[in-house]
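Just the one chain here, laid out as structure tokens, in the form predicted alone.
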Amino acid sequence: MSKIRIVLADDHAVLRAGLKLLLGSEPDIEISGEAASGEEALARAAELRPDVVVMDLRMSDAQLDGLEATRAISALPDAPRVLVLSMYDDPAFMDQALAAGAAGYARKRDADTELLSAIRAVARGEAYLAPALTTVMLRRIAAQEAGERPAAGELSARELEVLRHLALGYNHRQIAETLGLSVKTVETYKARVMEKLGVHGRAGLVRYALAHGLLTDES
């Protein structure tokens, strides 16, 4: 059985500690390296080609905190997947580090009962969002959107499955790929989405997939 490949990125050395421990009794998980700032999880990320960077979201690095290192390390070619475990209980947070290109974000406090389950999600190319904000985060949106967007049937059949592949946290190519199309036609439906929806960016499509129930095993 091939393992998830993991890098722990967090400047605090006790917390990597501990979850080392958590995650190394895992037989599918190996961590592959350990980074104490953005710099070095870049540089980690970059050098061990891991699946997946378990990433602290602010980090005491005055050049490269977690949210720029998450953006810089999913630009990378082949980029491994982010997942973001923060402190922070605001869906603002989790906006931000989505929009930087993260596949998924738990909270540390739920590390003990979320976070192998988050690993092993983000593995599989899917999103992962702590639930617990996710609540949070469809009550504001169903307020904010009520009326506002078009329906997700005003979108054509390729159309939803480029924004379900889109906000499932896939990137272009992975998309191209898996659908049977050029790079440059998912590009160019990405951007049709965003038009329709009125939305910007990876954080604004996976709010709408959220809100409308695309990322339901149904969808």
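Just so we're on the same page, rigid core means the largest C-alpha set that superposes within 1.5 Å between forms. These numbers come from a predicted model, not from an experiment. Positions refer to the first chain, counted from 1. Compared with the form predicted together with its partner chain:
Core-superposed comparison between these two forms: the Cα of Arg207 travels 2 Å or more. With the core held fixed, the Cα of Gly180 is displaced between these two forms by 2 Å or more. Once both forms are overlaid on the rigid core, the distance between the two CA positions of Leu163 between these two forms is 2 angstroms or more.
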Given for the second form:
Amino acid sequence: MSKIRIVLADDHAVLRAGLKLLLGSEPDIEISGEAASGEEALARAAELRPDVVVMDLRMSDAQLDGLEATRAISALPDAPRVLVLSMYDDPAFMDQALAAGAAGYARKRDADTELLSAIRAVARGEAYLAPALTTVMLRRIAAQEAGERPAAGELSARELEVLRHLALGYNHRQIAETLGLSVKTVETYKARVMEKLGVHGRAGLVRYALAHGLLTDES
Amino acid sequence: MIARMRRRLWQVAGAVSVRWKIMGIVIAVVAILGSAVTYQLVMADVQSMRAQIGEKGLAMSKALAARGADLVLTNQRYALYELATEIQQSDRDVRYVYITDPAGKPIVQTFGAGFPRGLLALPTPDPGAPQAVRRLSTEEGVVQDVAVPILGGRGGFAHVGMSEARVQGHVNKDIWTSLAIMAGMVLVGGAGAFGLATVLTRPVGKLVEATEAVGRGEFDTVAPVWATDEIGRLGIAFNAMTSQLRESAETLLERNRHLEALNAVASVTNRSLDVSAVLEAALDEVLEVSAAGAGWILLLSHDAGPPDGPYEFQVVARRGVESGGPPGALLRQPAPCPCSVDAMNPGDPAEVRVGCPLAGQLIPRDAEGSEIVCVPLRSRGVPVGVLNLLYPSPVALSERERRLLLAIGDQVGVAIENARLLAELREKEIVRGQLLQQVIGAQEDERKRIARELHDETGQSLTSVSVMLKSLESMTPPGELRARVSEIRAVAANAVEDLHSLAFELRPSVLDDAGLAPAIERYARDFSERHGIALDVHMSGIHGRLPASVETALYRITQEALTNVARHAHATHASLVIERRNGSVLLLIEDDGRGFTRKPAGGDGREHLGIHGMEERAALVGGTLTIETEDGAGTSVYVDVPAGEEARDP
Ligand SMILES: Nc1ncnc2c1ncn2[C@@H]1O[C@H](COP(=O)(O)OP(=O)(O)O)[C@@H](O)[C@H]1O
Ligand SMILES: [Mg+2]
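Alright, leaving the form predicted alone aside, put up the form predicted together with its partner chain.
Below: every chain and molecule of the assembly, starting with the one above.
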């Protein structure tokens, strides 16, 4: 079985050394090249044709940062797989990396324990997501589905009107003034609407209003 | 009851003019007197005539009785009849004559047409009495029946009826005469009364007219004085009173005018805080109320010159004068000069000066004899400028006018000072805002730098350590050493984790690299996990980038608001909405916690610093922050911020 050939791209030399040390002792992994910037990584990838490029996202003093390099490398013919190895665990960065063509996203924090399995998974052609991020992904999907089907109840015309204004972000006093009600009454309506819709706050109300086209006449 | 009648009487009497009262009294007196006199006269006349008639009747009755005695005895009826007729015809007052026998039965009578029954009913007179006189009412009037016994009653009675008709006629004549006389008297008395009333009431009437005129405010009315009697004295007193009234009314009017002027100046000075607008309006008001035709206001330049050196002034308002420098021009004036420096000594009492030798050189006076009046403008006693007024002719200012001008000067001075203070305050506010922006910006930059540093340097180094430890671990045979290495690696991993949170707290790099939405999403997730409060997030329209300052402000406000929810609200649910709509971004953070009552800022100085910070952050990016909360009713924080220029690349 041939070794997994790797290019390590990270601007942090010490970290790179540490990673080399870690990966070097693995029998199935071979480090064929290193890069300290995005453009270098692209050059190594094009020249060495590795199986996997382990890519840091933020590299200082680089013309291409990790994201752009990932995009460029993924665009290469017969492209190597890119495993992003980042300090950050924000889903946004993960989204960006995946959108740029990365096959996996791992956290540097977990490098000592996870990196090897991540490289192997990516090399196998699988996707890899840091466990800390998979929960986020799952929750996001769940929220999306919940958002698509908000619980509906029978709302009176007045309640709908209050709901619409609440969803538009008016404060209670403004709603009271616009609809000629007292602030207390508005609060009562709000509580009732939330109860009927089974939501616990403005965010839920906005989501419901959007899903039911209550805000469409407002540009 | 009586009181009411009296009141009614006075009402009626009071409605009648004095002239008619006098005439009425005179006429009434004449009429009453005349009536009384007439009555007395008539009564006396009637008495005497009645007596006369009675006596005549008695005489004739006696004659009849004497002459008829023989005829009765001899029963010569015809002769008796002739005697009776003779007696009747002897006097026109005799109505009838008859003779009765002792029993009262008529023997002879002159009635002709039958004896009236009424007479038969008369009782027979007492034969002992020399006569019996009885008054009888008949349809022809009163008749005195005089009966005399013939031969002591043995021959019967001789009756003569005397008519009193003549008395009535007499009375009537008397009354008519009296009435005529009385009418004459009334006429004469009335004329006299009219004259008297005229003499009495005309001056009074004139006085009344004058009083009414004064009542209408015509204080120059003079009441005519004809004589030196009481009415004349009244007229003199009246005239003295009106002239006093005229004076005090003039004073009052003047004072009123002054007050109005001061009021007008006060209101124009309060209306605006823009110095030149205030001063121009004030100048207009002053020119309106004073006789001055033109004026200009000089303001002492901020850094006032030396006590003796030239003073620097700025012409800030000008009316009716061409020179004196264009508005805004700087004037240098040597001391001393009433239209500038003299009015400037803070120690001196404020004083209005008339005339200034220097002003003539400054303001070419077209009219000879025009005069300059200089009014100091002071604020809390400190001179701030001069109001110079140009009068077309020499002026003698009354004490009151001086005081008015000084009061106006003070008013304007205060307005100037206020406007300056406000301008200063605004400037300071702007500087404060800029400083705050800089401080906040610097703080954010610093945080960003440190967070980067922690991540990119320290964090990565520590990561390297743990990675190296890992490889060391895999090279070490299982045993004590390997366990130690593993421990160290765990410590390093913890440190990296801590570092990561620290950096995130300082400033999440996702905010800079990916924008507000991911940063908030991330923060919200951590928040729910850490505090066990269900946080529902809805964001729309902000997946593009917003200006960095707006993103930072909204992020920091969210952070502070959610921190407050965790720290104070005791909420189970919280809600976060960010929506970009119509060029502005709305951020809304709501909880279902216990709410609070907002206390006014101040106090120990540490109160509400978080909320203040949120407000400052919102204000610095041109937005507003509203908090709706009530004890026990949750809290909603609304932030409305302009979205700024077009979104940057995502
Ligand atoms: N969401 C909230 N629910 C209840 N009380 C709150 C909330 N936010 C603020 N408060 C009250 O307002 C006070 C001022 O808040 P803040 O200015 O942030 O200062 P701090 O949080 O340092 O006390 C808090 O002490 C708390 O009593
Ligand atoms: Mg706080």
